[in-house]
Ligand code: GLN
Amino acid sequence: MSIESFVTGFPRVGPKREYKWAVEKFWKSEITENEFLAKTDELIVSQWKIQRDFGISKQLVGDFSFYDQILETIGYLGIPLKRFGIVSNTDLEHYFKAARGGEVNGKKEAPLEMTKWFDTNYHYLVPEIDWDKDFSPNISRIKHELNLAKKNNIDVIAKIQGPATLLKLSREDSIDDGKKEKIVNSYLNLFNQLKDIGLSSVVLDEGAVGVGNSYISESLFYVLKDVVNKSDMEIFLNGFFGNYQGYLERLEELKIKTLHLDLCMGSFQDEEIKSLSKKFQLSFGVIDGRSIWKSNILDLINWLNKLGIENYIVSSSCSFLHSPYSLEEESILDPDLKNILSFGYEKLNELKLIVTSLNKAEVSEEAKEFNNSFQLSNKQLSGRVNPEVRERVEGLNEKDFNRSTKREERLLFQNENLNIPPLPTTTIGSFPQTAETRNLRKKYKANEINDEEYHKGLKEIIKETVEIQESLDLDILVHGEAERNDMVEYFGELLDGFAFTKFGWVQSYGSRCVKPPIIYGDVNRVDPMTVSWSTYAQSLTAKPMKGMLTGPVTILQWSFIRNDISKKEVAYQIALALRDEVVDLEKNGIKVIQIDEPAIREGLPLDKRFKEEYLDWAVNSFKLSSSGVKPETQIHSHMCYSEFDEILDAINALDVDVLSIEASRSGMDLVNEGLKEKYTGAIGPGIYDIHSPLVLEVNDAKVRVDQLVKSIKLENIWINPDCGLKTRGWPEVKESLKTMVDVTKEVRKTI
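Chain above, on its own, the form predicted together with the named molecule: structure?
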């Protein structure tokens, strides 16, 4: 018996973000297409070789993508898109137009919409399928990768996104028979072409089916069934991010050879697994593609041995796309912390240790040493437990999660405290970050300027920002957030319990990467984090200055989180740190405090069974952070996404005094009946779309403000942009905010 190891997907951007640099040069025509392609080939081959050297049995062709795996699949299947027609990675110029926007047939086209890949921080492009045109599969690129593999003696298997997931993510939740036939045929056609070049097995990525029936409809499951059962390929069904809830028993209807189980996000009973093993070869996804912590490989080896199954594969739970590459060059991390972390290459090593022991039918010394060593580091690592923080979380009670007065009553105190007109105007927090601002921060980080010089520079920027807001006559002002590079990183750097890597990049979309902080220890606030900036800004104006914080759920959601205590407990720890900051701001004369939670919606579990539990602790964490203040202090929150209806009840339960929310891009859709019924607090649906450099038109502003006045109780309406203004330029911001304020003043006269 020989057990093999396998990885269902690997990062593409390169250990030093080589792909990013290459593609950005290509976009700027600084390198030729051939030079660019040579670079990508080099990167692909180098990663294959590394995986092979770690004993991974087969490498993937079709896993690499020039921008996004969904767009790649659209190209392989030759599915025409509405505004772009056929988009194939053999015509890169056109391909990148679909991804990034550009001129098509003499008309400027916006790119395909980008949205979250399941509940990860990766974003994919949403295909706009043009069903009226013919589909024409094109596997040139796969052929190219296959040749590349042959030249380098790499053994490969093809991988492609499966039909159910592709349709689900294209927002084609239910399709008629005609469409079904078209899509099924295009897969079968593609498979035939793959067979012609000698590829007779394929990994079908079916994340959506892996999540289960609360996420994907039965009609799409039938499309998958049709594709699989009509094909004569050897199919490896790669479902992940769940346990095929609702479909697990029905998988036997599918003619597949290998079935992948995500044993990190999905939970399966041993008995269930044994019975599945009688029908399929199983791929045990035991090495977590979404966390960055070492696995207890001895436990895994024992468990696999105890199952008593023969002929299986040991694999990643999902693609390692969501993990950074390697810890090799992380020289500044605490050695004990480094020794409990596991990025891409380290995960490959874990797979290697597991299968070597399994195949030798004896746990290797190396595997034992691995476990002992990281468990020792786990014990030794300093900063894991802060008894005071633990006690505080332990001792929380009902009162800590609630404000002392009801929202309507608080509003009376606040109106008196703030003295603002009806339809108050404000902004979301950040103002344009100019090269000067970024330079100042950079110099400070590089120790080129001292504290004093840095503070002086920042104060000048804050002063200017306040003056501009005064002259625009906004009602509630902000300090502008010039001291922040990133809304999570800023707080992480000031709190205990966070660590930062040098190269821990993870692809967010296209060539863009993020470097999430790592929460490894108890979170604790050592000193105030924002008070000096806010009080300085307040000292410059008689108008209320809004304090500005990032909320607990967003900090959690955009970080890698420790796995030795629950997410809820980490969230409460962060919430307590923020609570202290909120109270300190209040003590120092700040009357309005905004706690941003743009990521609260994206944390919603895909499997509906876990929704309530999540919302419960998410809402509580926010309330814990915001409830320490007096009734007259006004708490704001901000969220930005358009699908808002599903969690309206939870948002209402946050019990914020004022909520600002993105709305203008979706045509103020959220200002609907549902909102009126379910949301009872004050709300500022954004009337200025800050995602585009376009200036807010007077007419658009009028229409939007009128719409608010018609649909929401007057005393509940706030006027603000969609989101922070950080990425915009000053000229368009000044002009747009002037329009926003002027139009509001006009409307005020009529009420």
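Just so it is clear, the structure is predicted and the values come from calculations on it, not from any experiment. Basically, rigid core = biggest C-alpha set you can superpose within 1.5 Å across the two forms. Positions refer to the first chain, counted from 1. Compared with the form predicted alone:
- Core-superposed comparison between the two forms: the Cα of G75 travels less than 2 Å.
- Core-superposed comparison between the two forms: CA of F431 displaced by 2 Å or more.
- After superposition on the rigid core, the Cα of K443 moves by 2 Å or more between the two forms.
Please could you give me the other form, the form predicted alone, since above is the form predicted together with the named molecule?
Below: the lone chain, stripped of partners and molecules.
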């Protein structure tokens, strides 16, 4: 018996974000296309070689993406898009227009809508499939990667998003026979082209099928069935994020060679696994691609041996896209904490240790030492438990989760108290972080300037930001968040129970990377975190100044979470820390406080059986953070990049006074009857898409504001951008916000 190891996807931005710097230089025309492509080739080959050195049997061609894996698949299949036509990564200029916006056929086009990949913090672009035009597959890029592999003696297998997942994520939940024939033929045509260049097998990424029938429709399963059964390729079906609920027994209808089981997120019974092993070669996803904690490899080795199955693959549960690269240069971490962590390279080592022991039919000494060492560190790690925090969570009662006055009454009082005009204008929180801001922070971290010099520099930036907002005549101002590196990391650095890495970057979308904090212990606020900045900003203006906080669910979701207590308990700990901050802001004269929760939708379990349980504690954690203030204090929240229709009841239950929400990039689809019926608070659907470098046009702004006036109660409408402005430049921000305010003032005259 010879067991192999496999990884179903790998990070693609480089250990130190090399891809980010290269692609952003390319966008700025600082390097040529050939120089950019040479850099991507270098990254791809280096990652193949690292995996090969750890014993991974085959490397993936088609796993790398220039911006987004769904857009890549659309290009491979030659599927035309309604506004952009054929988008291929062999024409990068046009490819990036679909991803970032740009001029197409003489017209400025906004980029494709972006939303969350399943329940992760990765984002994908939502295709706008033009079914009226012909599909024309193009494997030029895959062919290039295959030639690259041959030059470097790398054994490869092709990978592409499967048809059911592609259609689901394109919001094509049910398709007719004509559409079905087109998509099936496109895949079959693609497979034939792959065969022509010597590739006989393909990994079909089918996360949607992996989740099961609560996620995808029957018709999409039949599309997958047609593609697989009409092809003579060897199919590796890579289902993940679930246990194929409702489809598990029907998988034998598919002519597949290898079936992947996500054993970290999917619950499979041993007897089910043994039964499946008689029908397929199985790939056991035992190393969690979404966790950063070491695995108990001895338990895994013992379990795999007890199954008594031969001819299987040991694999990652899902792509390592969701993990940082390596712990190698993390010199600042507590040694015990570092020893219980596992990033991408360390996960490769876990796979190697497991497979080595399985093939030797005995547990290696190296595997034993690995397990013993990390379990000892787990026991020795300090800061795990804070008795006072635990007691406070246990002592919570119903009053802690509710405000004393109904929202409708609060809003009337708040609007009068704050002197808010009809259609009030505001922004979401952050303003452009310029080279000056980044340089100031860099000098401070390098100890080149002291606390006093740093704070003086930040105050100058805040003062300028307030002056700009007043010149634009915005109604509710923000301080701009110049002191914050990241909306989660900033708070984590000021709370007990968090740790931080130097290079723990994870791709969020395109060139955008995040460095999630690590929650390893009980969360506790020692001192105020934002009060001094907010009160300073308020002292500069007579207009209301928002205090800005990140909500408990978002801090939880956008961190790497400890795995020794429940998510609910961690969320309540964070909520209590934020509650103390909210109360302190109110005591210091801040009358408007925004608690952002952009991640509340993405945390929704993929399996709908667990939806209500999650929403219950998620909503309660927000209410716990926000309910300690008086009725006259206005609580705002912000959400973005989500499909909200199915959780509108929960959003309403948050009892937030004013909700700002991403809307412009999705064509204001959210502004519908469902919103009007289910959400009764004030709301600001964003009219300015800040994730594109395009400036807000006057006509677009007017159309969107008019739509709001026609669709929502006038007294409940707020006008704002889709999201924070941190990543944009000041010239485009000033122009766009001026347009937003000017159009709003014109509309006010008509009502």
